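Only one chain is included here, represented as structure tokens and corresponding to the form predicted alone.
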Amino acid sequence: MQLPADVLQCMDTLERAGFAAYAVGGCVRDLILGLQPQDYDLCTNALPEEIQAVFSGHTLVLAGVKHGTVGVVCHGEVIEITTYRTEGGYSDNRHPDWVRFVPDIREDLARRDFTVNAMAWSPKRGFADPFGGQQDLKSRILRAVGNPTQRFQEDALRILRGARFAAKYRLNIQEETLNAMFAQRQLMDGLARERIFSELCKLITAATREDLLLYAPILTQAIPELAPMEGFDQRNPYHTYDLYTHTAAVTAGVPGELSLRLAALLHDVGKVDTFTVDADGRGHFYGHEAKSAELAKDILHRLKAPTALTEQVVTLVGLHMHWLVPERKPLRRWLSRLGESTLRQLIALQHADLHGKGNPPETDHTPELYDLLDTLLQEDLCLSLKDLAVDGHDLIAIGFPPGKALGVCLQSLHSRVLDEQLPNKKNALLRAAAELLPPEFI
């Protein structure tokens, strides 16, 4: 395996000293896998002060020193070191509540959540794999580190990770580890909605429809508002599946950008509290869009996600059955309103609708909406008023008086500018603005 440089002088610093290091964790399992890991961290058998002593002449980053971790400055990227160590108790289910350093590395990976990231490699000492980590890759396993309650007991968020490793890698987790999460899954209600938010985004950016059906227990305990979606019937003739199964169907179906997949996860969210059934039995579900739209908002602030994202992501649930008609006029207006980006993406979503519902589409305008708006972002649009070939000096010159008789007569030019029945030219603007001047002024 291939680590950078500066990870191979700092693991050859150490042992000069004569200490061991190991590159270990998610690093060596990405190395495995062929994949480009996102960071690397090593483990020794040198003490934290040992640790601060060898790299002294680096800048240090110490504030994890106290469970054993010095991180080391090279070239303005932070390695971090971590003294070989176990841990006990869990009061809080993420916290040890002590820490105990120890000389050897297998008591380290011991205290690790799964097999696969329990694996450590020096290019001199080889593998440290006392758990089957290599051999669980091979046999794409995820598989907990001995005991799998006592795992997810001491920190919650496992049972999250567990399920987004599977998605992102490809795994099948092993029936015992995978009972485990979900038999201790309420333990997630007392983690931090910050930690809770940060894993599930990564899990629905990597799942496919077979994971949000596998791992729905666990979704829903995270989100308790998808739990009553699970086996509800819609009683639709344009529906085959029940509401989490199309939702699932939908996540899936939308590209992987984290506010495209949020929008398609709760879209259908306030379905059920619309929920109405007609004298032939059909059911209905007037309004569900803006009820949906209001739990995607509750939802997400109680994640504590970023305010643009979330307001995106409410966007997109609010407009998702304004349906798109591949038309210049009516495109236009949405560009104008939504932008590029948004627009591109309420398509994706209107499109992963359609096809979510278990039965072929009588009709799906997709290509032609995407057609007619590359057609459209080739033209000289004028999509917002700063676009329009005319300002408020411009009309002041001709006679109008700033105030709000100005601002409606720019959203008047720009909406008939819009609507294809003027040119964004300004001689024409300007005749046309005169016609709506004031009797005062003329």
Ligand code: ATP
Second form
Amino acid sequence: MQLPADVLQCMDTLERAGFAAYAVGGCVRDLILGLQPQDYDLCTNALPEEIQAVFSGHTLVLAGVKHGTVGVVCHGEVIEITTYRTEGGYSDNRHPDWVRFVPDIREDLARRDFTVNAMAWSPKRGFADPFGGQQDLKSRILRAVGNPTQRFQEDALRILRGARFAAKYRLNIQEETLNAMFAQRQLMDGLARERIFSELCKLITAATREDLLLYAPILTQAIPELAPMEGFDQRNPYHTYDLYTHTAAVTAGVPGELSLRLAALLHDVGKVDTFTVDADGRGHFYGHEAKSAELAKDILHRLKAPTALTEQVVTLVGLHMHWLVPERKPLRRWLSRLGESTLRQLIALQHADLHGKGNPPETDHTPELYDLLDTLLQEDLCLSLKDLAVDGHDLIAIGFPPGKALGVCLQSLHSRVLDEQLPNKKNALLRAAAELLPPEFI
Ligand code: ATP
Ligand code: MG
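With the form predicted alone in hand, show me what the form predicted in complex with the named molecule looks like.
Starting with the chain above, the whole complex follows.
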């Protein structure tokens, strides 16, 4: 177990002052798994004012001091040191009503959510692992600390966290824990939306298709619009899966970028509302991409997702039925309109959509699309108006009046360059522009 020098230094400083200090929680779990921890949390039997006294020579962050957390700034990084504490009450199923500092680390570990998150370690003291977190990690089991039902009733966010940790670390949720997660899931409705969203994002970027199917009761609780998709028969010979299973396959089938995963999760959410059956008994979903985009916007707004992320997801969902073809002109136009990274995401989304139907697709142009995209990107492209070899000043110099006609002319030149009807060369563009001069200016 290798801790960073600054973390070891803080632990040593506390120990020298006569206190016990441990690394605790996620960092211990990650180190055992051989992963790089995101951050290092320390816990100690020193009281907050004692921690402050021990680190009086450092810059301190005291925002969490009421709950026992003192941030110690070391080489520009904040290391959080928290007094052992226990908590209780939880009358609102999300916040403890009270927090009390305690002398024994076992009491601190007992308030934590899962056994794999309830371990502490110090080079001097070794492991504090009263709930068997190491053994559970070895057996790849996610297990609630204590009585699962009670633990999820205390804080329903733990339900979503459980699915998230299980997906991210490939753990199997112990039966009693999983049953309690499902049984208590309605309590998630009382959680702050941003807390739900933050855990949901971590879950869906890590989830496999099987995870999304297994944790459907939790996902549909977080996003109720997904619920009617479960078991929904699309009445379409190309789709052997029900709508939710298809959605799970597409979501797990795109790379783990958040906007792309969210777009995949929501790409068909409008299908239920747009479903019609024709005389032959075949299902249709006319305009479902627009309906899905509208619902995606509502859902992400409700979950308080950042605006730029929402816009990206809505764009991808709204375009997912505009099937891309590996031909220069249309692909150039898409590249100009969307930019490289969004176009790559759209290709990935359409690829996963095509492969998420339960039958192998008849045609799949994905490799050609990526090849052509690479070719186009290597060329001297004129993707936006500012890449055009002439600008407004050049047009004014040949007699264009400033104003609307000038803008229209630039747009038209750009469009013809994109379609390869004109080279992006100043002389050629000025000649073409001269033909567009309003008659009264010739
Ligand atoms: P990550 O790598 O995502 O940061 P983490 O385990 O560090 O994972 P945090 O949310 O940073 O998760 O929380 C740090 C620790 O605090 C957890 O490992 C767990 O012991 C405890 N914890 C956090 N949230 C809860 C909760 N809602 N209920 C109980 N314990 C919690
Ligand atoms: Mg953490």
